[in-house]
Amino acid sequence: MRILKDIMNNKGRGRVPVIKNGKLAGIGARIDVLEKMPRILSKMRAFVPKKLMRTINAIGGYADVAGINAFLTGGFVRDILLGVKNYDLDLVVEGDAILFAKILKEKLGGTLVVHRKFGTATLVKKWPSWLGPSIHPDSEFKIDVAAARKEKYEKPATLPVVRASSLEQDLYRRDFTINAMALKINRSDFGSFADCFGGMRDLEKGVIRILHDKSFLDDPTRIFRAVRFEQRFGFRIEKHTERLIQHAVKQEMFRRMEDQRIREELILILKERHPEKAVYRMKQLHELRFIHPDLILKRSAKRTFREARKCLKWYRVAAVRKRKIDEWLINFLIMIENLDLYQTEEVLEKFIFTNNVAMQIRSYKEQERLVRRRLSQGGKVSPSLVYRFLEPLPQEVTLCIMAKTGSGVARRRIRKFFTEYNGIDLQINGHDIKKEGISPGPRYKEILRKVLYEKLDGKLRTKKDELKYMRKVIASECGNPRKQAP
C-alpha cells in the first residue's frame, strides 16, 4: 500500500489508483498532468517529414486561435513510438470538432466529410508529393478530427451513444492501451504526452491489452482489431485479453452486430502486408465461422498468399496497362477458396458487398477452374485465344489465378497477356466502319473485336491491313453494304 499512500500524499505525481471491486487493481496516469517527452519529439523529427511537421505545428496554432486544446492520438502516436511511418493525422479536440475541421479546410484546402451524429469530420486531400511516392495513383492524405467524447453502449454489440467529455474519457473509450495515448500540439504545450493506461509500457513489451473487461462485449469488432495489430507488429495478445476474446466468441457476440461492420474489419485485415498471419490467428481463435460456418483454410492457402504478393509486385512493374488493384479482394478469394458457389452467395448476401466486388467474386468462382485448365493445356494456344480467356475477367481474378496455378505454361500465358496482348490497340475505329455503310450499333464492337484477334495473332501489321481485314469481316457477314445502301 506504500505506492497508494505516496499517490494520496502527491508523492506519486501524475499517477492515480485504479480501484476494482473495492481493491487496488493498478496504478494509472493522471490525464491532467501532461508530461514533456523529449524522446517522442525526437522520434517525430526523425520519422515525420518536415512539411508534415510544419502542418502539425500550424494546426496547433489554429487551435490556439480557436481557444481549444488539440491532441494527436491513436495510430499516429503509436506509430511514432514504434518508428513506423503513418502520415494520416488523428486529432482529438476539447471543443467543437466540426467547427475546427471547417477552419482546417479553410486554411489547408481539401474536401470535408462531416459526421454530425458522432461529432467528427474528416479532411481529405490529394496525396502530397512531399510525403513521397504513394502506393496508388489515387491515394489520399486524411486528417480525422473528433471532439473528446465518451461512449455509452446501451446494448452489447450496437453503436454507442456519444457525449462530449474530457480527453481522459476519450482515451478510455478506445480499443487497446497502445492506441490510447495522446500528444498535445498547441504551441505553448507542444509535445506534452498523455498515457493514462500504460500504452508506452505495452508497446515496449509488445503486448495487445484491452482497456476494460466489457470492451469486446461492447464492440466485438475489436476482436478482429486485436488480431490485426498483434500480427502486424509481431506482438502478442495479453492472456487476460485473450480470455476475454474467447468468452466473447463463445457468447457469439458477432451475431448481435451488423455484418457490414464485420466486413469492414475483415477488409482491413486483408489489406495488411501479410494477411495470412491474421487469418490463421483468426482460425485459432475460432473466428472464421462468423464469416461462414463451413469456411476452412486449405493447406495450400499460405503458399497462395505468398504467391499473390509476388504476382502483385511483378504486375506493378511489368504490366503494360496498370490499374489500381484491390489487393484485399485477391486475399479474400484465397481465403474463401473452399466455399462453393452457393456458399459464396451466402457470404455475399450476408456482408452486402458492392455490386462490383460481388461481380468479381462470382466471376472467380464461376470461371477460375475452367480458365486455369485451358491456360494449362499443352500445345499451341494462340494469343487471341489467351486474350479471349482473360480479357473479360477482372484483373484481380486473373492475378489470383496466376498465384494459384502450379502450371508454368499457364503463368507464362498470363504474363504475356499483361505485358503484350493487353497493350495492343487497333489503328482503325468506328468511323472506319461507318464509311463502309454500316449503321452505328453493337455490331461495331464485334467487327473491331474480330480485327483485334487477327492483329493479336500477328497477321495484321499496318492500318491498311486492318482496313482490308475489316472489310473482309463486313463482307462475310452482310455482303457489300455499300451496294445495299439506298
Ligand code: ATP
Second form
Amino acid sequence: MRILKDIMNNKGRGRVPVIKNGKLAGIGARIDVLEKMPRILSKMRAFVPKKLMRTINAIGGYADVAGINAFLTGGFVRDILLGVKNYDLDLVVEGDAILFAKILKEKLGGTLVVHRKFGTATLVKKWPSWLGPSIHPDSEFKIDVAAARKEKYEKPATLPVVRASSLEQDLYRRDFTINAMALKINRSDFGSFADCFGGMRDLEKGVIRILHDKSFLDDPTRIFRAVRFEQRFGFRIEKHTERLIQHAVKQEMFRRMEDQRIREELILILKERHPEKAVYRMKQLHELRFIHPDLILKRSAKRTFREARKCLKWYRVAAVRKRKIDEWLINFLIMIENLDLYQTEEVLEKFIFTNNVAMQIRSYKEQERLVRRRLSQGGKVSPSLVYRFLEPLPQEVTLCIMAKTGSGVARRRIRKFFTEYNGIDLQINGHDIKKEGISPGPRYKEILRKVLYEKLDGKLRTKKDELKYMRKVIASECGNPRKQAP
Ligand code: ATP
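For comparison with the form predicted on its own, provide the form predicted together with adenosine-5'-triphosphate (ATP).
Up next: the whole complex, starting with the chain shown before.
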C-alpha cells in the first residue's frame, strides 16, 4: 500500500500500480502511461463529426499556446471506443482548468459556469445544427474542463479533499476502468492514449470494474453509477465489484452520504433511455432501500415504464400545447408508486427536490387515484369536466396517469384533453368584461372560465355567442351589472 501511495504521490516515478479484479496485484515498470493507439484515432474519425473534430484540434492548439497538457477523458473516450454518439467533451488539463476554460470561452463563445470549489468549469453552447438532431430535446453542447486532480477521502462517504495532480492520479480517482482512459489532444502529441487500468480490455469484455477495493466506501454514489452503466451498455458488473457493492450495501454506506448526491445519481438513472432496467437491477442489489426503506417495486411497474415512454412519444407529436416534460419525473412517480403520501413526504424531505418537483410529486400522490377513477367512469363525462380534472395537473402527472390506467375510456379522454380541449381559446377577454362595467378583479377569471367550459362543451361557436353567454354569466352572478357599476 505504501508503494501505491508513493506512486500516487508521484514519488514512485517509473512504476505503475497493476490492478487485477479491482485489487492491487503488484507494481509494474512504467515506460510512459501514454502510448500511440491508431485504433482510437480511426474510431474517432469514424464517429466524431468533422466540425467537432476541428473544434477538438483547435482546443489542442489553445492548450499548446497555454503550455499545458490537455486530454479528452471519461464518457467521451469511452463512447468513441464503443461507437456511441456522445458529443459532450470531458477535458482534463494538467494546469489551471478555470483559466483554460476562460480561454475556450473567448475562442469558442458560449456561457461559462465555474465551480471554483472543485477547480472545474463547464462551457455551455447552443446545440450546433452541424451535430445533427440532439439526442434529448433542448440539449446543449457542453465542454467540461477539470484540472487533473487527486482526491483524498478523509472519512469514507464524505466529499474528498481535492489537490492538483498528474493525469495518472486523476484517472485513479475515477469510478470505473471504462471511464478512466484519456486521449491527449495537444497538437504535438495528438492521439496519445492513457489506459492505466485496463479500460479498453473491460470495454471489449463488457465489464464494469472499480479501480480499487475502497472505491465504494470512498464514494457510494458509484453503486448507482455501476448499475446505470451496466444496464445502459448491456454490460455486467464484474464479480468482485459486485461483491464490494453487496458489502457496501450491507454496511448501509448511504446513511453517511449526502442525500443530494444520491438524488442526482437517481435522476441520471431515471433519465436513461430504458430506466426500468437499472431500477430493477437496483432492486436486485437491494439499493432501493436507500431511496425509502418501504419502497417495493412491483413487477407490473415494468409495463408502466414502457407505457409512459409510448405516451410521451405520442404527446410530443400530438399535443396541441406542448410543454417541456421532465421524463425522469414521470419515471420517478412510477418508481415510488407503492409509497403513500406520508412516506412520499419522507422521500421529499430526504432528497430536497426543488419546490416545483416536490409540488408535482405531491399533486400526483393526492390526485391520481381520484382523477383516474373519475376518468374511467362510464356514461357521459362532458369535455369541460375532463378539462376541469386535468387542466390543473402538471402534465407529467397526467402523462403518468395515462400510462398507468388500464381503462380505454380514461385514455381516450386524456388524449382528447391533450389534442383538443387544452388548445381551445376564447375569442373574448377581460376588455369585453370591462365594457360591461365590471371593475377588474379575480371575478374576471371566474367569468372567463365559465364561458370557456361552455365553449368546451360545444355550445358556443362565434365571438357573438361567447359575448352573449358572458353577459348571461354576469347577470346570473350579480344581476344587471350596469346598474351596479359605480
Ligand atoms: P454519461 O454518458 O452518463 O454522461 P459520463 O461518464 O460522461 O457518463 P459524468 O457523470 O459526466 O459521466 O462524469 C464524467 C467522468 O467523470 C466519468 O466518466 C468518470 O470518469 C468521472 N466521474 C464522474 N462521477 C464520478 C464518481 N462519482 N466517482 C469517480 N469518478 C467519477
